[in-house]
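Presented as C-alpha cells, the chain that follows is alone, the form predicted on its own.
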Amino acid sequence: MAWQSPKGTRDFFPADLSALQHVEKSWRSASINAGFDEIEGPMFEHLDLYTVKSGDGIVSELFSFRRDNGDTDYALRPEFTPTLARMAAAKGRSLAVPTKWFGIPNHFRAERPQRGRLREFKQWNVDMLGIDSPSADAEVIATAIRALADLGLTSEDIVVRISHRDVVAKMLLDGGLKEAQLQVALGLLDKREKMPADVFTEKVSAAGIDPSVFAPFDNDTEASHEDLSTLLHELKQWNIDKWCKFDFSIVRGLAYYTGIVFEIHESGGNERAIAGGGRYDRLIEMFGGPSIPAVGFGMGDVVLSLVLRDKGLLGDGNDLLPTPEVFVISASDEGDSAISETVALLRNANLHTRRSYKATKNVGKLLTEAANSNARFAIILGEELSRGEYVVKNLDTKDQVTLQRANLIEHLKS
C-alpha cells in the first residue's frame, strides 16, 4: 500500500518548509516590531469552548473526540480567538492595558478541502486587548499590512475591506428585514461571495427572507458611523489609508464580532480572503473574565502563499534554503581520516558546515558539489594535512590559500 498524507493536509519537504518559514518570519517580525508578545495554547480544547458561543452546529466542522473514560469531549482548535479569550479571562484584571498578543499556531477544520482551504493550516493571529478606540483597530490592521509589505505586496496587490456590524445590521433592518432574521441574514451575507448567485437566492428564500433586503450591498454604498470616521483618521495617520476601503458587504460570519470588521483580499478577487478580523468586545466576558474590549485578526498561510506565488514573490522554496558557509571535501586518504574531526572543529566554531559523502577523489567533481551547495568556502583535505595545512578555496572569488590549523577559523570568519 502506498501511504499518503490525510486529505486536506500537507507534507513539508525542506524547500516547502523554507517557503512557509519565510512567511512566518515576516509575520513574527511585524508582530514583534509592533510590540506584540508571542503566546501559544493547547492544540485541542474542550469542545464546549466552541459550542458555548456557536452552538452544537459547529461540531460538524471540527475534528472532535471523546476521552477521559468517555466523559469529556475535546476538539482540535479550528481558530485561536476562543483560546485567547479563555487565557485572557484566566488573567482577569491582572492583564496590562493594552495587552498585545500574537501567535502562529496550527489549526484544524473538518471541512471539504478546496483551493485556499485545507484541513490543517498555519494561521497568524494578532490581538490587542484593553483599548476601545478605533485607534487599536488601525494599529492591528497596520501590523498586518507591514507583514504583507515585507513579503513584497503593495497597495496595488492587496485591499483591506472594512465594514461595521452595526451599519450592516441597520441597512438590513431599514430594508425591511425582521429583527428575528438578523443573525441568519448576516450569516448569509458573509457567505454571499463564496457561492453562485442562484444558490444564494435559493438559500435566502429558504430562510424566508425577502432578497430585496440585500440590494444595497450590490454596489458601493456609503454609510456613516462615528467609529468609521475615527478609524479613517487613524488609517491616514498610519499612512495605510491607500490600502483600505469601506465595503459594507463584509460582515464576518462569527457572531462574537461586535463592531468594526475587516477582510484582506487580493485586489483581483481571484482568491479567498487572505485574512479576516474585527472587534469582539464581549467575548472575554463570556468566558468568565472581565469586560475587556478587544480587536484582532487571523491570517492563514494557504491563501497568502497562493497570492505570493501568483505575484512571483514566493518560489518553490529552494532559493530560501539555508546555505553553508563552508563545504569540506577529501582529496586524499589523510583527508578521509580527518574529515569528521575537521567538520566538528568548524561546527563547534558556529560555522554552518557541510561535507561531501562521495567516495571519489576527483577534486573537480567535489568542488562542483561544493559550489552547488552555495557555500562560500571549500576546504580541501589533501596531502597537505601531513604538514598540518588546510587548502581553503573561496568559491566566489576562486582565490585559494593554504593555512595552518591555528589560522583556519579566523580566516573563515574574517
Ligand code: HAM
The other form holds:
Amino acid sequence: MAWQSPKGTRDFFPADLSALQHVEKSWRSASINAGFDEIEGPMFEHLDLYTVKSGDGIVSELFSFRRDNGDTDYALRPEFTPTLARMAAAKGRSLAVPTKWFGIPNHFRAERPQRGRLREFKQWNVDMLGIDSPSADAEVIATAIRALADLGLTSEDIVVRISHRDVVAKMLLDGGLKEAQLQVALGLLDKREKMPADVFTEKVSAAGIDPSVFAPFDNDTEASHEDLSTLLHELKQWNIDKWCKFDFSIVRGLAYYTGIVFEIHESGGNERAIAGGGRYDRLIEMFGGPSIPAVGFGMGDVVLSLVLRDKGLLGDGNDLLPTPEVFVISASDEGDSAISETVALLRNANLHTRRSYKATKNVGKLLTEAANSNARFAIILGEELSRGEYVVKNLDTKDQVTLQRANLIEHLKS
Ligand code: HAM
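Given the form predicted on its own above, produce the structure of the same protein in the form predicted in complex with the named molecule.
Once more the chain from above appears, this time first in line as the rest of the complex follows.
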C-alpha cells in the first residue's frame, strides 16, 4: 500500500519549502519594517472560540476533535483572529496602545480542495490594536502592499477592494431590504462572486429577498462615509491609493467585522482573494477583554504563490536552495583520514561546507560533483596533505592554489 498525504495537504520537499520561505521572508520583513512584533499561538483551541464569533462558514469547515475518553472539544485553528483576540483579552489593560502584532501560522479548514483552496495553508496575519481610526486601516494595508511589492508585484497586478459594512447595509436597506433579512443578504452578497448569476438570483428569491436590492452592487457605486473619506486621505499619504479601489460588493464572510473591510485580489479577477481583512472593534471585548478597537488582515500562501508563478515571479524553488561556499573532496588515502576534520574546521568557521561521500578517487568525477553542488570553491585533499597543504580550486574562475592550513579560511572568506 502506498501512503498518501491527506487530501488538501502538501508535502514540502526542499525546493518547495524554499519557495514558501521566499514568500514568508517578504511577509516577515514587511512586518518588521513597519514595527509589528511576531507572535504565535497554539495550533488547536477550544472549539467554542470559533463557534462564538467566526460565522457559520468557518464553523462548518472545522477539524474538531476530542481526546479518547476526554470530554473537551477542540478544533484545529482555521484562522488566527480568535486566538489573537483571546491573547489580547488576556493582557487586559496592560496591553500597550497601539499593539502591533504579526504572525505566520498554519491553518486548517475542511474545505473541498480546489485551485487556491487547500485544507492546510499558511497565512500571514497583521493586526493593529488600540487605534480607532482609519489611519490604522491604511497602515495595515500599506504593510500588505509593501510585501507584495517586495515580491515583484505592482499596482497593475493587484487591487485592494475596500468596502464598509455600514455602507453596504445602508445600500441594501435603502433598496427596500427588511432589517430582519440583513444578515442573510450580507451572507449572499459575500458569496455572489463565487456562483453563476442565475444561481445567485435563485438563492436570493428562495430567501424571500427581492433580487433588485442587489442591483446597486453591479456597478461602481459612489457612496460616502466619514471612515472612507479619512481612509482615502490616508491611502494617498501612504502613496498606495493607486493600488486601492472602493468596491461595495465586498462584505467578507466572517461575522466579527464591524466597519471597513477589504480584500486583495489579482487585478484580472482570475483567482480567489489573496488576502482579506477589516475592522473588528468588538471581538476582544467579546472574549472578556477591555474594549479595544482592532484592524488586520490575513494573507494566504496558496493563492499568492499561484499569482506569483503565473507572473513569472516565483519558480519551482530550485534556484532558491542554499548553495555551499566550499565542497571538500578526497583524492588520496591521507584525504580520507582528514576529510571529517577538514569539514569540521570549515563549518566551525561558519562556511557552508559540503563534502563528497563517494569512494572514488577520480578527481575529474569528484570535481563534477563539486561543480553540480554550485559551490564557489572545491578543496581537494590530495597527497600534498602530508606536507600540510590543501589544494583550493575556485569553481567559477577555475584558478587553483595550494595553501597552508593557516591561510585556508582567510582565502575562502576573501
Ligand atoms: P479569510 O478571508 O478567511 O480571513 O482568509 C484570508 C486569506 O487566507 C484568504 O484570502 C486566502 O488567501 C487564505 N485562505 C483562506 N482559506 C484558505 C484555504 N482553505 N486554502 C488556502 N488559502 C486560504 C481570515 O482568516 C481573517 N482571520 C483574517 C484577518 C486577520 N482579519 C483580521 N485579521
